[in-house]
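Next up is one chain by itself, shown in structure tokens, the form predicted alone.
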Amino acid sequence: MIVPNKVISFSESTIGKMPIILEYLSKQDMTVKELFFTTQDYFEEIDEFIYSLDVLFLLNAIKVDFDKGVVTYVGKN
């Protein structure tokens, strides 16, 4: 479910999630645990929600410190 296609909607799909973690991260650092339980109600499944992480730390959109969990927006220094 990571792309669009003609049965999954650009906003049901992974890409589309996105956003919706940028959203969140702009505002303030979160611990991975704080911005899944922030943004579950926007994801079907916990794959999705990692499958989106994982896609914007490939991407450099987001930096992670492995030691403490804490995920950090990129793009608001």
Contents of the next structure:
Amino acid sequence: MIVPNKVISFSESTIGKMPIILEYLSKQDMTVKELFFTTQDYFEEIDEFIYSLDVLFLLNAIKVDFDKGVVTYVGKN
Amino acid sequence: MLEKIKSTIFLKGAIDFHQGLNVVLGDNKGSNSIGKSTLLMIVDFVFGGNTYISHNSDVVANLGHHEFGFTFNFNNTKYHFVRDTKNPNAVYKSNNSYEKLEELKVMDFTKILKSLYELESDQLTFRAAVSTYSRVWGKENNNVKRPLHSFAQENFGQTVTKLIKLFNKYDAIELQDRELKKLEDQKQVLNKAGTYKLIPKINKTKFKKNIKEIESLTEDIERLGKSAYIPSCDISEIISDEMISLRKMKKRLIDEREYYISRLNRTTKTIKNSAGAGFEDLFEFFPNVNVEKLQNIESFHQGISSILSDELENAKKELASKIDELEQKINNVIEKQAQLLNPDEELTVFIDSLIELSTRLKSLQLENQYYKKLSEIKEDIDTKKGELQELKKKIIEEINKAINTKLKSINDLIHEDKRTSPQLNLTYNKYDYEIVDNTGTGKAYTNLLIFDLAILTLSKLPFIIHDSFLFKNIEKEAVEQIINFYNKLSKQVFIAIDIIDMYNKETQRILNKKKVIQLSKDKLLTIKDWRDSNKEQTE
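Instead of the form predicted alone shown above, give the structure for the form predicted in complex with the partner chain, please.
Following is the full complex, with the preceding chain placed first.
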């Protein structure tokens, strides 16, 4: 489900949905909760959202301040 | 016809008989105990009678056991038999030397005689036919008022029945009688079966009540039947169509439930950890993935999960409730299916009432069926009884009329002065033989002889035997006429008579010509004379 394969199309895969998150983050930093509520319609289930953040973290695209719970787009600046 | 009797006890050895009149002639002194009646009784014996054994026991006592060889001639064929006094229950077929060849029971012997004499009626025995009209001293059939009785105590009905058989009219009655018996048997069986409750038994009131109830039941059943399936179509078809759509719906709901269950499982797993998510696959798309970070991804994942723990819980709850909802829907479908497979209450009530009505109808119909059957049989019995009564009446009237006509004609021949003829009044169960305007002994005996002659000429009766005592009281002219009448018959008539010089020349001529033996004090029938040692007389 992370990457597309013969049964999961690109748009259904996690990496296919990552740009949605990045699009919102490129405008402003958001708390994890804000980000979830804003984008949850694009995700079938909350796990997909969490995996998307996991992948974006692995690709060094985002940073999360766990104290404040804020997500930042690394490549914004 | 009887042609010959041979015996060692006969002084003459053998006695030959001929067609028509056969005369056993006594002497002109009217000598007693010379063997006239004995010979007639022997004739009766060779025709299968048994009185010789009981009444003439003195013969055996004085002469010892003895046998008679005798010959019948029918259409020039001779039939030889032997019967003895030692074993009177047997008659032997024999050759012309009277050697015993084959033992027969008397009953079988008389059957042969019956067939040879062509007595047609199935119901008639040979003895019943001839016994009454073999009137020999010693037999009890000489009551002038009861010519049909072969013995004094004989049942009146039986004597009449015998007469009907002799006239060969009884078979038709017997046939009807048998049918009637069959019907009465059926009636009895039905009644008994009813008594033992093997079949329903009802009375007329219940029968009528049943008819009304059957009508109303039939209407009820018809009404129920109409309301059952409108528009008429196959109920199984309806059920299977609905069944198919229900099954489809169930399948869809189960698939949906499976989907939500799998999502719930995924969510639950996400909350716990990120392992197994397959981040390694990312290298394929992003070769520069930070491998060091991959080692920390679990803590990152847990961090995000804990921030979103409420949301994760909510999602779990939402999925669980969705699954519950689907579960409920599936259960509803299953319930509907079960309902279709089992008839619902309304249908059960309907079928129950239909069965109840039908059962009631069936039992009422059965009751009435048996009642009808029994009534039909009863009616048939009444009809048959009526018919039988009619038939009997008709037959009796015919026979009675024929006999009376014959009696009159014979009476007129015998009495030149046209005396009133005797009359037989016959019913099925009784008869009387009237001697109108004349109570004289002589006329009474004449009437008895006239009666026998009438029966002999009207019926298949093969022969008659008239012993001498019958002629004793009859006036001279009447006897002359009777002898004249005998002489014209072709059937055998065996008579014993004596003191014939009192009759006219013609009568004497006939008697002498037709005599088979002449007996006198010096010429007895048997080889031994025991008159002095035994006072018993045969006349």
